[in-house]
Amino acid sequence: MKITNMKKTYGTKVALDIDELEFEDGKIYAIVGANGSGKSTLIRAMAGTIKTDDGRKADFGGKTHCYMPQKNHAFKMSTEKNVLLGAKGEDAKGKASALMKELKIDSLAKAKAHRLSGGETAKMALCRTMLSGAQVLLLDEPTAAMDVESTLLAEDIIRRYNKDNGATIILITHSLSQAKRLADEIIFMKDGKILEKGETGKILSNPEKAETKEFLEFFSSEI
């Protein structure tokens, strides 16, 4: 799975400028960087929710993909029905019930989803994503609205999806500690470009680029 010559500009501002970026099947990647570095633009361009300058798209190699945006939509129906939208595979309802129980929103199954809190909506959306059966998951800060306990539960679910399905998972995170816990590799972005990509332990302990080192030092208390 790869990206080549993917660019996105807004007027004179270059939001994304990727020459080449490859992902290995079955790995978890964490995209990190400061606000405005191009992380969300990259994952939205990959998901196809924004059009690149020349219409170029990510090459998923024929694999199915599912995108979970940072701001999740709750349709005006029950939480359970929202979770089951687009569900693939056998016993979807049973799996949905198990996921909601694991994330402690099972008591909200019949509640109106559009009235959920931000954290509850994020949990609902994560459950929905986990039922997609997609071979590639694109997750934009999936736990940003969750508390610490829910974040750790969500990470377990993401990790399990990766292992059970052999899925490739690409997630944006503002938390270096989350990247350390979850990711096989880290991708560091700045000014719409990929400055560094490599094995998580190596990037966090011995980055090659001065810009990566400066970023990590600033957020070192999180690691």
The other form holds:
Amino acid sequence: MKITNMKKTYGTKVALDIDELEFEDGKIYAIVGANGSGKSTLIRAMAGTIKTDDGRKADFGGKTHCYMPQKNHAFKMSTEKNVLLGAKGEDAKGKASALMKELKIDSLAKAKAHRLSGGETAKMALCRTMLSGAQVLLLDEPTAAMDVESTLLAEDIIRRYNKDNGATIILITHSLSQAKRLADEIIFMKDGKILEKGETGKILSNPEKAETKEFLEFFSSEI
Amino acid sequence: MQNIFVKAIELIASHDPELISIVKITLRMCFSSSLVALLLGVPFGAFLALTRFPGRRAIIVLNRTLMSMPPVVCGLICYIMFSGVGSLRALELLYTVTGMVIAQVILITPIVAANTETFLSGIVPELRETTKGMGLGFGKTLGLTILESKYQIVSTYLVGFARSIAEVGAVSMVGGAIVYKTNVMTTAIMNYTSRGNFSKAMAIGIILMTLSLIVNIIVHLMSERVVDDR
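Please supply the corresponding structure for the form predicted in complex with the partner chain (the preceding block corresponds to the form predicted alone).
First the chain shown before, then all remaining chains and molecules of the complex.
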């Protein structure tokens, strides 16, 4: 799975400018970088929800993909129905119940989803994404609105999805500790470009680029 | 004034045939024009909200300008088109309820389209990002969008109905206020007032205000549902 010559500009601002980026099947990737570094633009361009400058799309190598945006729409129906939207595979209802129970939103199954809190909506959206059965998941800050306990539960679910389905997972996070816990590889972004990419342990302990080092030093207390 | 009001109530209670005819013609015209405006305005508004193309903003501005078109101007344009010198004279629409409905559709459709466009522009970006991310097709996305907008659609229809029932300029020019044919409540009030028949004008005014009140109560309740649903 790879991206080649993907560029996105808004007016004169270059939001994304990537020559080449490859992903290995079955790995978890964490995209890290400051605000405005192009993380969301990259993942949205990959998901096809925004058009790149020349209309170029990510090559998923025929694999199915599902994207969980930063702002998830809660449709005006029950939480359970929201979770089951676009669900694929057998016993979707049973799996939905199990996932909602795991994330402790099972008591909200019949509640109207558009009345859920931000954290509850994020949990509902994560359950929905996990039922997609996609071979590639693109997650834009999936746990940003969740509390610490829910974040750890969500990470377990993401990890399990990766193992059980052999799925490739690309997620954006502002938490280096989350990247450390979850990701096989980290991708550092700056000004729409890939600054550095490599195995998580190596990148966090011994980055090549000075800018990555500087970024890591700033967040060193968190790792 | 009290005498006029009592006489007006007596007229309503007496089931005056002319009064009944006026109410029937008014309701026929209003239901038709607001329904046609809804059927044209909602898809047009949705199209403006869901698509991006060169000239889209200009169309939105033009539509908003049409929202404030004076009814008499609309009536004048329709009158010219339907009259002996107009391009649509062969259709014989002048002084008919159909002609009045067409004039009202021209007035109401921009309002329906603008309401729809404004509402959908608020919810569509997030909704579409979610459905596209989930790989849902156009049909399912459209179905979900309609489901999200159901109260807004009903509310928009009633706003169109309220505009239609209160309109006088265009319908008087196109319809001519012919008794038992094209005379509607607003034109009848004008005619009876100019003839000094205040009790009959007041009777129609009471019916008009009652209908308007009912519609506005429903619009208000619907608006609350829309807000509550957010």
